[in-house]
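The chain below stands alone, shown as structure tokens; this is the form predicted on its own.
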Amino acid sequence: MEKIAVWVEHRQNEIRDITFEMLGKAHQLVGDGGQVIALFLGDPSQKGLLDKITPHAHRTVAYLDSNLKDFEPLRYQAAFADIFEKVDCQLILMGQTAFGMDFAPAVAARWEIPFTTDIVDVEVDGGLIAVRQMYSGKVSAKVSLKEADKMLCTVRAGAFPAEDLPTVSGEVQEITGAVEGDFSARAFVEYLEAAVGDVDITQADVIVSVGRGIKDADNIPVAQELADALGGVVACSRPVADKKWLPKERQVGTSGKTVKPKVYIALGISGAFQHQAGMKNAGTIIAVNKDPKAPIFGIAHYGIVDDLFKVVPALTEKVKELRGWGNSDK
């Protein structure tokens, strides 16, 4: 595959990590001699964001319109129409995000191009093969896309690393637009910031996360003691937050927060793909689960197949011993 385009997703004047993850995968697919193209829709005042993109794309097509500062699906679709035919590429990548899930299907339908969603990998083997996860991540399915001039995939956040991107001498093609039409049916109003909780798990170096295996809210202190010994914080999977055993601000996953600590300890978490998407890029992942077939073991660096209520107290005592705490209540 010679040319791949990546839609640049930005929010509140920040390029989102999913963009860099897709750029890295695009470089891997095109190899030497290929071309990675970044597609940017935004306001002229946001041109500074291009400085973060151009070093990692051979070509950046920037459509600038004063009405494109914030994502509006109908207006963005109209703007995209102005650059779609001008961009020569075989594949377009967009993020499987709130924006991408809204935008990508409309693009695929309008131009009737082959399309698949929520991919975790993509291969070129005589044609384009996309990899999707099914049954809560227990099965990976390979999807073959119909041969066409252009194809479109949405990429799950965290599927590819965003670090160590190739640096290239990229050129910028600016298009000054003036998108016209009635877009009042769906218009951007404002961003609503989530309430800040007592702990910001996204800033923690060590996270001890609990899932259904913790059994009851009364057992969470078992994880808290380990987190305290390690100087970390306690987080959780969605079932724990749904039961209100821990506040929503502590939830990790696609419907919670994305974290990237140095150490992530998953206690009694099966590891459905929704949870993995929020923590798979942690430096070191340690999993404790009674089920040897739990998906979490597929991404864990270290795994213990046992009852967490046997493992965690012993691990906590060992950590305290190594830190010289003895049996104190520190």
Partner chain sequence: MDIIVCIKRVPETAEADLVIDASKKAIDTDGLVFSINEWDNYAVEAAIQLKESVGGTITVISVGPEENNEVLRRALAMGADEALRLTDPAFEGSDAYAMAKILAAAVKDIPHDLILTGVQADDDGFGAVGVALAQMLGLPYAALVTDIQLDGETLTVHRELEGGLEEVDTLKLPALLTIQTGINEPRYVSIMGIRRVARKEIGVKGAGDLGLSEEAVGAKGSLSRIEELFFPPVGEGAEIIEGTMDEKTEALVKILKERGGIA
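Okay, that is the form predicted on its own; can I get the form predicted together with the partner chain now?
Excluded here are partners and other molecules; the one chain stands alone.
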């Protein structure tokens, strides 16, 4: 594969990490002599963001239009249509992110570009074979794309490292856009920052995190007691926040908080990648799960395959003993 285009994802005047992860993979795929093309759509005032990109792309196509500051898919699509023919590449990479999930399938459908989503690896050997996960990470799949001039993949955040990007002397091709049309059918209004809760899980050294395996709101105290004994806080996976068993600010993962405690204890959490993204950099990860095949064991340092309702009370008891909080009525 000689030419790969990487969609530069930015929001609130910051380039998002996924962009660098994709640039890294693109370099690896094109190898020497190939070309990595960065695609940037944005407002002229955001041009400064390109400084971080251009050193790592052989070519940067920057489409600048004062209406492209914030993502609006209909307008973005019209802008992309302006340059679509000019972007000479065989593969487009976008992030499997809130942006990519809202944009990529529409682009693929509009231009009938063979595509697949949420890939964690890709091989080019004759055709393109993407590796993606299914069943919440329990099974991986090799997916082939139909032969075509252009293909599209969305890439899972964190699947590829963003370090050690090659530096190349890239040219910048600036295009002054003037996207015309009425795009008010879907209009951006504003961002809403996450609510601040009573407990800031990002500051904690010890996190006891519960997933759907906790089964019910009434069982949260089981985890809370352990957290109290350890001097930590209770956090959760998404379903627990969805069901309002814990407030949303306690959610760890892509759509929740990213945490980096010294110790992260995952109780009854399967370890979907969206969850992993929020906690994989914890110092030590301990997982308790009934299912020995749960993907969480893939990133945990220590695991116990057992019922959390047996392990946790026993562990809490031990920690309390150690602290000399022994149960007086025992």
